[in-house]
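This document opens with one chain alone, in structure tokens, the form predicted alone.
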Amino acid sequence: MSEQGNFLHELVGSMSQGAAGNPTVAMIEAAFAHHGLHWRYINMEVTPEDLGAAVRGARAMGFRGFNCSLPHKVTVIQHLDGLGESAAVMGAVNCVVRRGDQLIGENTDGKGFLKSLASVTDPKGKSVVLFGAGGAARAIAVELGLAGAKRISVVNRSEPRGSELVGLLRGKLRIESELTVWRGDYAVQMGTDIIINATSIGLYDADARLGLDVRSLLPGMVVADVIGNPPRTRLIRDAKERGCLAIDGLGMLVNQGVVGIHYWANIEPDTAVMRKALEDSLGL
């Protein structure tokens, strides 16, 4: 093969509408430098339109696979061979995976949280809250429900997308759900084990608060943020300050491009070296 093919083999991208400031980029173009990996991660910016046109070219270029964003993440599945199993469920792609002469949706945004989560706590038989309902709350809900977690409160300010979460953890998990119309501070019950905020409250803003009433919060529950930038959220502080165990967000982006280039290389990538080099295209 010539060194073009070569190449373009060992290519791996990114495809959004607005892809410019991707720090993904960086953070697993540094795994890749560091594991010795003659590979490049790249940006694309692509409209709705030429969605399929682009898969296709990825296919034909021998990609060994994508990011997606919104707002491909559900209409890319018609492009592709089949689908992982939590991608079935929660019925959103953000990770597609060369597999012979398939291309495989998968998603990595609630495997990047569970990752994570399992530096403090294994899920399985938790009792999680969980605040928000989008596609950040439904992938990690999917995948917290697959990890055997036994309970998941869904807080949401929407009572229709709150109870459509919920009938998708009902329905196809078998998982005890209810959902909490978010009204005012929220309590959170006793027996909680693990607190989630996957909405978008505190980004780019340390000082935003969530609606929660930091009183229930108990010494040893497990409370995570979705938010990377700024990674010490007001909810970070306030779970530190009251003994709980807290998790940034960054873990989470880290470890769902672990998660990432596991699929697409077969390699379990030095995550603090990714960490560093996200860190750092962040300005932090």
Ligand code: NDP
The other form holds:
Amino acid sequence: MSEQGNFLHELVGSMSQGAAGNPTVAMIEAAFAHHGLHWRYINMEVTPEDLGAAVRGARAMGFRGFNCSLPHKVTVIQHLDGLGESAAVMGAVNCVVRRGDQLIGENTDGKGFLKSLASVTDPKGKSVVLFGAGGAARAIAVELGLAGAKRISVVNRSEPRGSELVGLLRGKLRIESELTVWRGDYAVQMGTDIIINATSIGLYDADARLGLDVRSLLPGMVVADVIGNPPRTRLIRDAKERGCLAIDGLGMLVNQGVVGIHYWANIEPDTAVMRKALEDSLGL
Ligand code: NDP
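Can I get the form predicted in complex with the ligand as well, since the one above is the form predicted alone?
What follows is the entire complex, opening with the chain shown before.
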């Protein structure tokens, strides 16, 4: 996009199918406005068949980049010029960044989680229990591994997905990891530092219960949930009652936006402004 006085509109956006991410749009555009950037962040409905054409279009129109969500996180890679470190390990991209004339795929989900986690602890040398082995869990596990976590115990309902993640952590990142196939209530071992729900349990249901023996949560443990809507999940409430340090999923969502804006615009956006816009948009 070319500059025309005050009418510069750099473009970034989100390529998805189905779920329109309006709260994300509100959050990102609030940051642009707050920092005086005449930029727009727009949602684009893109079918899998049209993904290649859509990326070529974004390239031709000089987009600074775009987010992509399901079902495009893996298939977008073939249309890009390169990958950042964690996106290459995960094999999934949720944020594309124009660097020079190249489109580079990054993954900001795990980085957003780590930034949110950094408000209470540094994962280096820590023992982690991770519920889930889907896209969010993979992104979080890889970033934790790259940040020096000592051990990641994966707890997942389906064995194949869980084994695949454990294999990736051991093989590509050389960190201690093992799988527990999730049946009944899981009891967290003493010595665990960080417990993370990276499943979809709790999404749109504040009372949904994770198969976890809450008596095994001890004061001082860090408990994090990826669920941002509603943010006060049952796990977060239980963790606080047990004296744990609890981090909700809104922090991850805000911080993956922070990382994306930093990639696109090279600024450190105001997290409080973004969280407020997100909460307002979600009616919280
Ligand atoms: P996936 O579909 O890739 O993975 C879902 C995971 O949840 C799998 O491990 C699945 O287990 C598990 N799961 C789902 N239902 C159950 C159940 N009833 N019992 C046990 N396990 C269950 O989804 P994603 O990883 O992409 O997303 C997971 C959640 O993370 C979503 O709710 C999403 O909203 C949230 N998220 C939040 C972000 C944020 O910024 N806050 C960013 C990205 C995602 P199995 O393998 O056995 O099917």
